[in-house]
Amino acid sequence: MRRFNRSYTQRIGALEDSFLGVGLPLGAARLLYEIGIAPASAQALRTRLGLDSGYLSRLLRRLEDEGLVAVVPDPRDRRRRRVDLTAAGRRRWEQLERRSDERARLLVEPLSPRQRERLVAALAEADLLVRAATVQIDQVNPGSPAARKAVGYYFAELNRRFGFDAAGEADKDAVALSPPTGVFLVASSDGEPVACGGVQTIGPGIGELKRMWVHGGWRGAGLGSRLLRRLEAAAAGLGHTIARLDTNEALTEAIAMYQHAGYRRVPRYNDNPWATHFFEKPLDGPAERPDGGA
């Protein structure tokens, strides 16, 4: 890993004072980058690239004062700020794309079509096991914004695999994944959220794990089955010692998922119209934290 991130750095012109000759080093580069894909608020920019806010806030003068980002008020919250880019900023963030473009040919040129897409694939394939690896999974309400983003995408996924009706789903959840009975976990990758999931208290010693998901492309990567530990982990620090769920016969990689992961086959233990599947799994060893602690 760390010969191929000295080796690609140099390549790139990452080492250069001046990132592809555009004036900028690679970290105000890439910040006005971000801005020109989707201007933000300096909060949600701090986010999505994981910035301390005192580098930031410098990168953002620098761009202010070479005239290249306009940082004013956000009319919708006053109390933020939000960043674009100038009429300067656009040219640069032009040039910074066009250049951009030509070092990723020159550096793809001498090989052959085949050898480009077995480049392209192994780049995808590394890109998506980096980016899994430093998913960042945390304990939030199930009522925060985070949250109910996330269930919206689950929603969304089962009604086009099965139809189903969320109608009034989320205000269940409310109340029945929050402590001290429950728990939510959201898995976000830049500021977004690519996986979640929760435990509910259902019975004694009974912890039911509700509204499972994982970005379809973040499939193959592990994450999954990483979340569902963080789950069963959240479970027994709950104080639980059986892990249930149910699932429709539609989702068939999370049956296989939930199968691998040592869940057997039970009768129906609940009313729910839109399961097809359930399954149970006995909880032992020390618990863990759902923040990740011992």
Second form
There are 2 protein chains.
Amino acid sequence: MRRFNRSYTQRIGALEDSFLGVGLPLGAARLLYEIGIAPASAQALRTRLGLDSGYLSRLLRRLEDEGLVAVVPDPRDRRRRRVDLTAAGRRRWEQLERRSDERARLLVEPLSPRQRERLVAALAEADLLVRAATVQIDQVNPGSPAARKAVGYYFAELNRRFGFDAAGEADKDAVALSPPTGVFLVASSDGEPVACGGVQTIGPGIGELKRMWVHGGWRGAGLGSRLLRRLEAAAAGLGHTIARLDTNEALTEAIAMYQHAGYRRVPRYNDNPWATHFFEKPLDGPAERPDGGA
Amino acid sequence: MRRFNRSYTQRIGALEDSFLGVGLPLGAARLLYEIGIAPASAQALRTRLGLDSGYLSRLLRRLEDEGLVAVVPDPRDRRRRRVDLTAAGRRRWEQLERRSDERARLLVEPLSPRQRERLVAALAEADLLVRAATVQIDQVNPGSPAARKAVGYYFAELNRRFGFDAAGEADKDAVALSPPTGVFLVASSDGEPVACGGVQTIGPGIGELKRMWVHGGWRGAGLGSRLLRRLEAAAAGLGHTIARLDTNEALTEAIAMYQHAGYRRVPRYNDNPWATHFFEKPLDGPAERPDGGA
DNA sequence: GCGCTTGTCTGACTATGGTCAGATAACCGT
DNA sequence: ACGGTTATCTGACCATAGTCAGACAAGCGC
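May I ask for the structure of the form predicted in complex with the DNA now, the form predicted on its own having been displayed?
To see the whole picture, the full complex is given below, headed by that same chain.
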């Protein structure tokens, strides 16, 4: 892995160089590129690129002076400034895009089509795994925007898969999945939720896992089992010794994962009309090392 | 590929950061690291890192002042300065190493062992292909150091595989594989020869491919066929319409490659005691586009 | 309306990375 | 010994990247 880093960055350092040669220093070019991907408020850009507010202000000024971006106050909060590309800025952005593409094309040019496919496949695999490794799992309030977004995706998928109707469900969660008797976790990558799940208390020593979901594009990266381990640790942290969950027979991957993780089928323990399968697993207690932190 | 670059460098930019936090600016740390891998002359470092001579001089001075490197004049040419780490520099270098390792370890920590294997395999594959794509093929004099080194590897391998004795062979090459009647190509990566091959004239319109070799660690990256195409183009450039070559039955991969490239077996056309198989292929002439440049 | 917070901007400052034009000394061929 | 070349060093110079403290205006809770 270290070896790869070395040889790759050495050869692809060229990638960064491609930001040069358009008459902008690297910092300004990165900013321009970021704005081009998605116009945003100055503050959003600051967090996305990790810049100092003063520094960003100056960079923006520079881009504005060159006529590449337009900065206007946000009508809803006039402290904020919204930034977008001008027509000239968009042209410059496309120039950056073309240069980067050109670089990539030149690099793979000596390879045969077969080899290019192999390279693309290898990079895609590495990309998925690296992204998966850097997914961040946070405990959040079930009413928070991040949680609502994740659960929204979850409900949408249930609806697609077996016609689930989400009416009123979210409100119950807000209480049940909050401390002190519940927990809600959201896993996110680049600020987008990619998985979520919660624990609620349904009896003395009994926790129920709820709203467990993994984004479709992220299956097969071990995210589900990682989240499951974290939820079990959270349940143990709430003092539970048994974890239960219900699910629908349509969710075959999820069921396979539960069984692989040591869950055994049990008889129906609630009256959830959408549930067809019920599982249970004894918890080891909080002594066990949970997940490794990330 | 672009996508990978973006997400990877974003997350692994951390790698570069690991050069920080040891009290050295990035440039100095890179230099220190490079020296630690292999002590060298100032000039060699300059080309390896692509630095300005003045800049390098100052960086070296700085490292010397901090007692991390020792700079001594080369006894054979006192204009040159040889650079090596001091004991303190070696310790600092190991600190860099440990930090980088630690970074890598932290990154893959959330992954399961199975996934780590997948990541390592994917990166190794990508590494090989990217290295292969950036291999540089140059025409050199068969007497040049690069050529001698490559042919040395070649003879060593022949010796291992079927007891070949190289006595006197190199001297013949020096004339036969030089212009105007011959050509010699060396493919190198990071300054190390990884493949070579030459063309000599053995009759009117007939070129013979000689000394064709690909480094063991580079098989399966398409380097052989790329070099072969270049050699055929070179032979066509010399005015030949037929390419011939002899080889030993022990070199099974090479034989497979020749056949795949359109070579057909012909009867023995010389008295080379080491050769057991003989091949020939008509050349299309120099009109055809050779290799794509690299 | 008042105080606090948030979002942005400005000025002042620093170190780094990098370039360029000589200066100097050692080597090389003749 | 001489002129040219090579390897390095030095001084002068510049833009970039980044930090920090404070100014200022707009929102927010009460």
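Predicted model, so just to flag it, every value in this text is computed and none were measured. Positions refer to the first chain, counted from 1.
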| property | result |
| --- | --- |
| Among 96, 140, 236, 209, the one marking the hinge of the rigid-body motion between these two forms | 96 |
